[in-house]
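What follows is one chain in structure tokens, specifically the form predicted on its own.
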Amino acid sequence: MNITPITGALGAEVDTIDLARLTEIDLTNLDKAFDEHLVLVFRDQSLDPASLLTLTNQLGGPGQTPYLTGLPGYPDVVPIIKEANEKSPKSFGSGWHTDFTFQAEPPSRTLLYAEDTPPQGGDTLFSNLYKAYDRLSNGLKAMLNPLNAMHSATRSYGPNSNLQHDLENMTIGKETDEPEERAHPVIRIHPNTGRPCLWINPTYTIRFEGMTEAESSPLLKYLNDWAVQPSFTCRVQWRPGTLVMWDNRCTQHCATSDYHGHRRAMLRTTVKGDSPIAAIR
């Protein structure tokens, strides 16, 4: 197994290595390049639904995907997919975010497929938020280390929210009343690492707890430019054949839309995780 680093904040590509096959040692490994890079790609995958569900079950089972409908007989198998006709440019996934924030477990990692990719663009770019916590100023850590931040799905799956329309192709549900508030600790502890990172993101984390929107809005939107910051980034191009496993327990991820008129098509799936971890309380 070659491990290729993608840039100094994180990311690397993992070569011959065959994911429909792997060993106890492979996995063992694979965890401690994982834990290393936060974010790994494997090319020339050959992967289906079932394969790619019984190696999502392999790094610890699926996790709960509310809002998004999975594949028949595999409901834990999302399509993410953007036809070439569709009338807006929107991919899904675009706007930095952590995956399901809202949730009082969210996702430890997210997998994804690719099965078709457009001639160029459609890129993901990946944040590394210890870094992002690593150079916020003392005073600031000793700020944001015992708060708490309000998550919530409103903004893309509320009663208000308008991310059906935009994706022509995908079948995502809403919800008709505010769905509900969610805290977690702005600065999260892996449970691997033990290592503190920035844990809040543009889409999900609406406020400060005990707090209005208006008062956490001017420090959310500092936090948020400076947790995606070039020198914290990493971008992965697709092709057919790539998977990309990422770590919502430190990460924020972006997808790009600049592939309008091509199509691409991909397959989600999300690992279970834990309550997030205070750093101090």
Second form
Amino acid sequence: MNITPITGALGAEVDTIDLARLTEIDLTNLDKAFDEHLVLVFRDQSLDPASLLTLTNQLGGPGQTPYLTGLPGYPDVVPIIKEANEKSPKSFGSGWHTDFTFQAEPPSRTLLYAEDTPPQGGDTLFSNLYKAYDRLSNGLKAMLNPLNAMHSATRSYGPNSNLQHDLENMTIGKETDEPEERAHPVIRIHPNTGRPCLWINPTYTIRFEGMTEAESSPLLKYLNDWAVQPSFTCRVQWRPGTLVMWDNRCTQHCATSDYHGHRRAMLRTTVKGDSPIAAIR
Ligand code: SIN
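Switch over from the form predicted on its own to the form predicted in complex with succinic acid, please.
Below: every chain and molecule of the assembly, starting with the one above.
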């Protein structure tokens, strides 16, 4: 396995590996590289829904995927698709987020495989939340350490969401009532590395526990901007056959909406995760 880092912050391209034929040794090496680089990019892969699901099973099995509709016969394989003739330029996942943090056990990893890509654009950006924590002042770290934040699907999948309007070729469900909120630690310890990270995101984190949205919003805004500053990020350009795997326990990501008039077709799975661990309080 050849591993080439993408930026000084996170992400690596992994060569000479066939994801459809992984050995136990490959899996061990992959896990090691994943914990080090947080986002792994594999080029020239040849995957279909069945082999993507096999890979997902090898990595721990699929997570729960509410609201998004999977492929017929493959409910855990979700097509993320934008056709060339859609009215809206907005693409799925185009705000910074970590996948499904409103769940009790949010997915550990996400796998996204490119079937068809625009001639340019449609890149995905990633941010390293370990760095976002490490570079905070000791005073702010100490203040955030005992806090939980409330996460909710409301902005994306609540009664007033209009995701479906922008994404004509995906089938997206939404709640009729306000979705429940879920408390998670603001500073999360990664279960494999034992390292703390700043685990909030502007899509699903609504407020700090015990505070109103208005009270929480100034500090959340500061932290959300802080967490995605350029020196904590990398950018992945796709081509057909690229698979990217990212760690939802220590990263955020954001799709770009800069390929209006072109097709982009991806297959996505998530790997089940566990209940986020708080730093020692
Ligand atoms: C996602 O947020 O799950 C999708 C990201 C992308 O399509 O680049």
